[in-house]
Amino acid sequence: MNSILTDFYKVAVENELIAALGRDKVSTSFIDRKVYSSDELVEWTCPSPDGDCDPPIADFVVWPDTAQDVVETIKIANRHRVPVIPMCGAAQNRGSILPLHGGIIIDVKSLHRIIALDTENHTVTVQAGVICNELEAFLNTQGYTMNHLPQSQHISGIGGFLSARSAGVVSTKYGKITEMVLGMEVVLPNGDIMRTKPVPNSAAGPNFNYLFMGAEGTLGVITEATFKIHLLPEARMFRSYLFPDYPAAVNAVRLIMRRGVMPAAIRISDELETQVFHKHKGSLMIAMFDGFEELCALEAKEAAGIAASLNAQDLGEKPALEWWEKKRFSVAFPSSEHPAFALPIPGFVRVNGCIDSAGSFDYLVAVQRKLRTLMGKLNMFVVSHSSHFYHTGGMIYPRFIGQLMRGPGLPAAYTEIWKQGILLSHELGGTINHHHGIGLTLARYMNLELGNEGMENFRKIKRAMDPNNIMNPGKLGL
């Protein structure tokens, strides 16, 4: 793999890309390359010993509108050992699309066709560049929904969701994107096209969908996928309960899930988030039930009984309905009078981050308590909520915010906050990430997640599939 392309070599590669794809699908303009060379990553996420440094920039941006365009791009990249970085939306903030060695950014947004809607078998097949909101709007007009509704749905595409194993706000009932996909089309690192069968299930060897989901473009470019879909729900019911504290609310979710009740969405704010944002004392639970009316009513009744048995205060539907209609797509920190959200002290910079993880119900309580204490010692304000649940546990979304002094020490100080939070999550038995992806920010911690043996086998897969190491090098600890 070439880390640096000479000007002469850049022209040679550009000419081949133009010959294969056409002039309008290839750009070397500085503006395009600059804009496409970063996601929502902030500069102090990536440590540099001398403070500020110029971020990496791609040599080319290409916009394929067919899988064959992707094939031709990959083949050219292989011939010249040029890195390839797939992109779809760039809503992450983990540096997953940073072109660390320059190269070609493939923006799949022109792969935006809805290929087939099969209402008899409840599936939809789309290209990877389709924006989530556009797909959902199309399905809704036909009486269907995919019910993958992440906060970034208005800017993020299908390929990005699959690459980072995205979760939406109704994942408790409908699952993450990984539970929705049936089959995929992927352009492999050698330029071959691989398709997995869009069937409900199979026992014919390993499920290769899971090889590419979560790989963040390191093993190929996802160009198409088939998903299961659902009829639009006939009814939705919203309920809100105030528990004495976060552990009590987590226990309520555990009992609700054990009962077999499946809220479409269930969200718990810890005591600080409940106080600062919801203006209540305790731990607020928001629940939404959907389906046909009798089912919603029964599930809401069962959940209400469990909440009452744990001395929760019934707040009715208003807080939950307000969240659904106004806040589910808002920024993580709505306006607040809390001093942590005021302008930073001169000479300091406001920093924040989300150390989201997943684990057992016991883990959720332990990590919420211990992380709050840890972040307090690091002079960080932290609020948490849990919004994706499973029969054996759930995820927690702790968001820290605070101030760090500007200067060369800022990157190291910011990295230390992440390090302490990730190590605590791991020590308590949780995953290092639930749905935000790894990219560059968390790459150094992949050994914690997979273990030394698991990481070495991941590297073997990478070397076997991508011997020239062109696919998004430097990410996921590879």
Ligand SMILES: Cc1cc2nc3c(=O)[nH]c(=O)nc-3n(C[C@H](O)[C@H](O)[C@H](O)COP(=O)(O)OP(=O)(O)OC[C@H]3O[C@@H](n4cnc5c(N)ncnc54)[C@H](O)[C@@H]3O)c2cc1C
The other form holds:
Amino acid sequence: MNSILTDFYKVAVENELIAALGRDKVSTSFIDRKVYSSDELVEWTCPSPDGDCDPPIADFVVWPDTAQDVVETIKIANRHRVPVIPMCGAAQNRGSILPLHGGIIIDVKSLHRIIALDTENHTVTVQAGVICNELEAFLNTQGYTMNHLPQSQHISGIGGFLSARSAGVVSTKYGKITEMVLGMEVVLPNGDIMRTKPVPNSAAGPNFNYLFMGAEGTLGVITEATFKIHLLPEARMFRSYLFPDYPAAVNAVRLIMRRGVMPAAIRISDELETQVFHKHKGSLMIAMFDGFEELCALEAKEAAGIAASLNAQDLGEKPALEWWEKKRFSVAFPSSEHPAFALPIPGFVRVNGCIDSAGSFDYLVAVQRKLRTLMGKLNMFVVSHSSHFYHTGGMIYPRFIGQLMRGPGLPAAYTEIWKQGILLSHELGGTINHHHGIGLTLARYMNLELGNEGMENFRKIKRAMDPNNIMNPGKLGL
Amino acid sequence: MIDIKENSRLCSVCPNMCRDFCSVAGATRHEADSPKHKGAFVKEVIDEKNSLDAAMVDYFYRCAMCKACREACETDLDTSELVLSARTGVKGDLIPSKLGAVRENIVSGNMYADELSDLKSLLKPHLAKGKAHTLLYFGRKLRCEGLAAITGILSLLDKLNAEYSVMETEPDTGQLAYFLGFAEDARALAETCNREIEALHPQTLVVFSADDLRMIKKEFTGPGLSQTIPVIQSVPEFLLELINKMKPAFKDTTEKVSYHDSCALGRELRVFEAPRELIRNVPGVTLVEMAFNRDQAPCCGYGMGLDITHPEIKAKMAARLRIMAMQTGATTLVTGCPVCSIVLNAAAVTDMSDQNSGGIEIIDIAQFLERRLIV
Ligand SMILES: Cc1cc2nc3c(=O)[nH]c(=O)nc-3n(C[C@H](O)[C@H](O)[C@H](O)COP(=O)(O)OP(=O)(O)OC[C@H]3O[C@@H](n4cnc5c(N)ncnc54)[C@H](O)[C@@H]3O)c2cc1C
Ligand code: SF4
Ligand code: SF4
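For comparison with the form predicted alone, produce the structure of the form predicted together with the named molecule.
The complete assembly is shown below, putting the previous chain first.
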């Protein structure tokens, strides 16, 4: 797809960007533009038999140092009607940062200052490009943690987490990023800077943080945020139980939540994941309790009682500890044997994805069963786990992996997988996404989520805030 | 032998799992600097989807050879090996002109500026004459830029009544040539270096610059010094033995001190504990760790020649590390290798970032101990 800019305009915009930001913060090099325009979605929806499809390419990449640099960039973009795509860790994939019509990629990773640690009031304020692990490593040296620990903690950053409403592995106790943030600084699509107050709570009108969280860069650029922090836990206690099947394990979690017990992490594998990855028959639950010793012991005891009442086998701490210490990240590293990364059969392409959704406890069981049948018909191998729970239900993470034939039929075959999965989640009453966000892959299903009226109002908000439609155009179904 | 084709393919499809640890990408914040994309560039060249041009070649030199990516990679892939093989394969006009000049200087022994004039008199009393039981090797960069570091270690050793000798002129270990991809030059230099050092028949060789030690102990693959010299040590290891033996007294201070693990001493040679023990030995010192330490410590910016090929990246790397050190609340940052302190101290001058306005003293381990020793 070509840029909407003529060569003449490109030079004009480049000159203005350089004048406003400085030479070293702006790149028009082909390597940068190409690297910043890459996404697996391009290969997985490429109709060419050799898999060679050119991605849409950005015209400029900028690395702002300050919110003011972002303001200048957005003003220039508005003047010339140039698309602006904010990017942070680039780990969301799903085409969310693809510059569909060219334009300017703002890599917010260059906004990487930790601005203030306030241990008296338990907050930390950071620029939006700080990578989660950088922040966590710093907080840990001070005896603190943010308790936002997603599998992508080494690759994703603050701006991306907020924009895609991310969830870490200890979200059951500490919440998603949406429950951790207090205040934000956002550069709006007209170049104004808006701040929300970093207060513990408020009743002064709507909570505007929620306008930008999940907006995936369509309503402005988040440049700074203040979060709650916690002391590093004095103790962590690990427990593992084997249930006869996934519904029994889900029921156990329901009873644990109903009892008011709050494990930091609780993760249940469906029967296939339990068999393939944990070499057990049934449904494995691993739980981690954190805090001070007595609290962990009491919560673990209560959970153990519930597990025993449902005839679960107590596997001790080993599987849970191993997961926490070793397996949490390892599945994301490629190897020649990894089912998602091994060389495909010639003429095929390996595809994978996760149709993560959320709903009631009933929903989890229903969607897990039905999705497996559906995906089986599409020749996709699918394993599921549930690892974020709430008082009324939880998340399910069905990961599909398979090979599709390259060529003209590929885009439709790939799209069909998502279509079937998303329609099923929606029909069974779940949200179409729990924490990976929408991007391009799910954009066409946004009206299922919001309804026609909801979508229309969303469009009105977008038009009012961004009349020139410069902010990440083409995403979120807008 | 690594499988370059498969490794580059795997890195190219990786979700960027080691980028946060990459010394260069962590500092520049540029996606193209990440190990994943370095792998992707190599793959494109192998698959003939892209030819090597000057712009891409430049990316192969935007790497510190620090191997932080390898440590972070749970499948043990090593992007620096891909980069090194790409560098070695760069020939003729594609060799960046700046690098061509660097190579000439390395080969002719003119790398860095001239040796410091004050050095001669400083070294004179300790020159090896025919034989050297304990030989202290400084390395080219230190002999040209490290007067304070050399003065510091010699003073410390003298105060501890240590026996040692130094060479009047030092041969090049070939480390810079090796990591910049001039494999044949590196080999020739290393062989000469080995011969000259072996001629002194040392029983112990103490190497001050960690990257020279890495070259001698790890990278040189032929029959090298490791076969002929019984003990080859880093300065922290040597000093720890000496101090344990001599048990000198140190001034009682109340200070917070942090320590930076150099890539070569730490990740490559696994010398993590000796410098920390030395620091803890000083009464009243609290050792505070930086956010990224040990296997995760980023390179200071020296980057096996990166400081020469890309000084602007070096400045960013050094500034990032200084900020990380300051975040610990320490008043002193100790480095195991003096080259790191030279690079980090220069960053204070070249980087004008507001967060980099000073506030921390950066010195190598020998100077740190020397200043606190009670004579
Ligand atoms: C291996 C792997 C594991 C993962 N595990 C998890 C997990 O455990 N939990 C989880 O929640 N997610 C996970 N993800 C998904 C990903 O980490 C999240 O979607 C994350 O929120 C994206 O953050 P990012 O920094 O990578 O953002 P990016 O991918 O760079 O951007 C995401 C979206 O946000 C927008 N955006 C980015 N920065 C800004 C900004 N400053 N202002 C406005 N808009 C912005 C972009 O335009 C884009 O639309 C995983 C991904 C991978 C590859
Ligand atoms: S070295 Fe490992 S973690 Fe890094 S890009 Fe390659 S495969 Fe990924
Ligand atoms: S060797 Fe160091 S600088 Fe080079 S890619 Fe790996 S981590 Fe980055």
